[in-house]
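So this first bit is one chain, no partners, the form predicted on its own, shown in structure tokens.
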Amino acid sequence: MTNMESSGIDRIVKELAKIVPEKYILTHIFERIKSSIDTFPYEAERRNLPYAIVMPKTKEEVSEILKYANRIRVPVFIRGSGTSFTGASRYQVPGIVINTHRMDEIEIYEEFGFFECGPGCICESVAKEIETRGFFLPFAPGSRLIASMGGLIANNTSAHVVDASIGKPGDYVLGLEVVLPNGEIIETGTKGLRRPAGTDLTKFFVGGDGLFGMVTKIRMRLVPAFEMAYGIAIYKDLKSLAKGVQRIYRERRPLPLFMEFMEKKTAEIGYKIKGLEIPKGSVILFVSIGNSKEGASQIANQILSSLVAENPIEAQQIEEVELWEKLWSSREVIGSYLMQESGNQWSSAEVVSNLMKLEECMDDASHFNYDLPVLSQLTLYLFGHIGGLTMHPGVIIPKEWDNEKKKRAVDEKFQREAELNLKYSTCGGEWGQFAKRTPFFIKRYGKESYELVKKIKKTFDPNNILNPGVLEGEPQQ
């Protein structure tokens, strides 16, 4: 760091210390690196490291930070847990990082039928807190143990949950408290259980990719918990598996809350880790829901009747909870196991099919990397949220590759992902639509749509202070 850089950071820290206690302002090089990386397999660029990480507690502190940033024209980046899969945590210019972890309060208002929490609350903690009172949190990301509520809302991701079963998180958000990029504080929505009709500013911030404001409080409807039943189906090939899923929709079965799949090679890894007998084919695991155990079980049988029509090797309900937990966790441990075993980095795409062409899309996903210059050098693993018609073809990127080769691998992944989602007229359903996906957005929805988003961004953020580079999707000049 040059003397000029050091003096500039010192001035910023001095001003921020007038807003937030100095112990909550971090400038150590380790903290600056940690706050500018994500799940991508290559290192952060030193020239793009943030000047400082600040950890406010209140909306007023956030407001003052943003007002200060506007006065001196310094970018501000919002940081939850940094689990972004699309590059939104890869800063392209230096700036101030607002870390949300101190904004972690939760209040449950059963008499009103909702709860409120800060953006720094961890998904798992919120889920457990409301579960003790008989409620269900309507999303379940794989990063549930560390993902922040603010990040989940900014992406409107339901993650493993089948959207068509219970909807997106945004369907349960009643209102928000938001600090706009210029420091103004607004409230959206309602404290009633009926969300507003007509103009509701909530919609700009739920799924807004963090472009239009920083959410400082989330109000969500409390969803009563339900009973669950569990099922499995194993197929000799992916074509039969895809046809079984199509039948569930076409035969109008009640859709499962969760429905995951693993192709045979990938399933073998998970089963082996959990000490299960190696499956003879590709695996579907699903969770059905009902108001009673009997009701959930009846729905599971309806789902199985559709799956059985495509002649699986095996299809049954799983009655033993301990066995089910082993089966379900066999799907969840694959990525982390492959990384731990090799010391390398997992990287996967999000390929979403339409219902009509699920068989064809499944075949495309299973050959995701076959002709790509860099990714074709690696073994492909395939699994995903098949109930939501979503597949995650993934690879393990070797740690010994240099940064440039790793970047080419990531670029190839997003290019192929874009090709397939364009082919099937779909889009990502979990990870946000900009940063690495900006070129896809323009092709999928047109330059006019992209220009409209830019104009909306300009209205909310005339100085382009908040999360610059996410919308642009390429390095700032």
Second form
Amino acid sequence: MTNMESSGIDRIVKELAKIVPEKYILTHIFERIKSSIDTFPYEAERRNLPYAIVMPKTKEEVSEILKYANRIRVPVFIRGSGTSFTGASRYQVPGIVINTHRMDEIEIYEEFGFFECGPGCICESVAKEIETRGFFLPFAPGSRLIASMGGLIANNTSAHVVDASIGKPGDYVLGLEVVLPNGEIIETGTKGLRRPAGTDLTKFFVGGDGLFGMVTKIRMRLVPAFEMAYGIAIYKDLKSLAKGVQRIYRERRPLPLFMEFMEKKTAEIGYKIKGLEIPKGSVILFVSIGNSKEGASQIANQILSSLVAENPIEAQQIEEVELWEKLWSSREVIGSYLMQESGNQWSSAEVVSNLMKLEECMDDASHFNYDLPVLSQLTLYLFGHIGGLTMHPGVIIPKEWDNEKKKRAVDEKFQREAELNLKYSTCGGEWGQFAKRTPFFIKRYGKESYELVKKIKKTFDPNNILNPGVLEGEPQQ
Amino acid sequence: MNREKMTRDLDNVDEEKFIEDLKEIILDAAKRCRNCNYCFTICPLFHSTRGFMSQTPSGIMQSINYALRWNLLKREDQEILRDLLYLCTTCNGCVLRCKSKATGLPVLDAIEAGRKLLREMMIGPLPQQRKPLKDIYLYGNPYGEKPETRVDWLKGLNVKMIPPESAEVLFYVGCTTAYEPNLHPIGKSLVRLFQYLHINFGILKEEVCCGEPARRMGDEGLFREMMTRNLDQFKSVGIKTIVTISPHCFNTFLNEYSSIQEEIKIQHYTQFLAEAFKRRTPLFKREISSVITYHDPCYLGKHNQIFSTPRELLKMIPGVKLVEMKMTKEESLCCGGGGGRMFAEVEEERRLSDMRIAQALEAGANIVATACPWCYKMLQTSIQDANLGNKIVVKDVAEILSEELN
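And the form predicted in complex with its partner chain, for comparison with the form predicted on its own?
Zooming out: every chain and molecule, the one shown earlier first.
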């Protein structure tokens, strides 16, 4: 796809304005830039800037936009909040961007036991809306303050929660309204509370990386809120910490909703900021859940009994809410603190272990940048969602580095992430499968699998109109 | 008269360095921005504009950044960039959010540097903002009102005029309260409260604008000129304490005037009253049954972290029920009047003050209290336009206290 003359863009706008009120279409350079950059530390490229950004309100408008795009063979990119960590929201060719912001309605049907929301709803707003009625949103991304529901569903991200505890968002999606890349509108799933047995088209779109259609309405089961209990364990080394986590699974403990860890050096940063006494080792923090306070506390004790068996320096329940909030936020503030102290940008990978080799994988993760030409120049920090066997080794990318060096740093990160996830036969559980991760997908699942996805994509989207570049991935440096 | 040249001469600023410094503020902040977009949902623009990505804090900052880096200041882009930069209400929400959750960037400094840069290039401010700037320069207020009528509202109130008289406390009224008849009750309430507390206070006979609107609209030269005029006056009358009505004047004196804070104590009236009431416990005439919600003015709350003091003052009144709106304190929704927006029509799909009144009603309040003349005006306009006067009224904290004092 090549860049278009301005007369061509004018024609697109004219046609789009027949579908959506003109004020919801922008073509100015500043919107085109901001609508095509993401969290990567290097700047936009002029040749890939979108032609126009359009904000439809209804599924019918989305449908007409996609039909038009198919007629003129122009790519369409769906944009929620643009915070992808894999490059899925940094476009490699120009096109039309559909910004989902206006599709932000939420309806709560307590009598049916579900809620419905548009893809432009912000995760935090949905969570607050249902929490006031005694329900719980069963996922918690770090970007909860801005992540759009459309993006969350397209990635099916379990984010910080332990998958084995409550599952992934897809386990709660009862049905969807989807506009296919050719503009056809379909409905999937059910308005009941049992998800379909057998073929359920919902599955193509939940965790479909935005390849097969644009979700215009999401129906999710309302999950009653539960009570929580909190616990901590501190280990002198990562090996014992890993063994403690393995024990929880092997000893058949009820799994915690959250289980975070911080390697000692990283934990020291968080503790210091929060005015806590510096920990003597690497830290695990967890949240167990139950139907009552006592129930949650009993489960926390069961988890602790496994953790204690690996001789932690300390392991206990935390009952004082104020102390717990300090401890929990000590983990949350690390990234922002490192960025603020250095004046630079945080960049991390998603290394996932299997249960058997957690010790070894943690060791690998703690040497993540060891021999990488660019990343080895930087200090490594390590934390993650260890209950989900996930580690986020990260670095601070100096702002002084030029674009090329920053790109090499990002590419090295994905290459090493791929090596480790291949070694442990795992995959990312938070950030999506393609874009920067396409080479990993091919190595992990084979060319046949990749070709199969391409064929499925072709079936849904014969003209490769929707989010092109995501499946193909970016040419590696 | 070439005002541009005149203010520049007055400043005696190295113009080239001034521009380079502005560019550095923008480029450095934008380079560190991770585009995590956490600033979006705290920003009033996200809730009030169409919500395009450039209409957000990081969007505006990246726009001026790329304008500089990619040389996008050509004619067709100039107005677009200007309109984006002047959308910002300067509420400071993005700065607080970035500090607590992300990179800790001086987002607002970058946006205001962008405005100053556009002003230097004669691209900014917005056309409707040119007259108030000119009026500040010519008349000492942004409304084009005559300086000699500024103290007319004080007739019969027996308030000292400084000079020739002197006083311990300078009550700095500010342009909006002085000239808007609708807001005179706020000024009069404070006079009554000061008299009740036996405060030795006075008002400047020739009070002029603090310059805040000029700085917010990017006219640094005019701001510095007003700062000089005010500082000269403050020094010549030997004032030790300044108490303001407007959080905007308060913030300007406290955080933006150079070399004043060491010699003069700067207080917003809510702080001053809270201290004074500790010395003399107020007696209230009755128990009231009002349900009050307090709207945090951005320049009191988000800029200066004064959240509890006004609420504590309201809680002193017997019987008062204080309720909170769903966006409150650090996450309070701006009324839409700051950042020079009082003087221009900018894009609002949904008016911020309308949303705020809806939130106040949702909280069950029949009085929305505030402590800023601009917030007062914005909220009152929304109540009037929606014909909601039978359900909710806006009152300044000073008015409520004054009405209920015995």
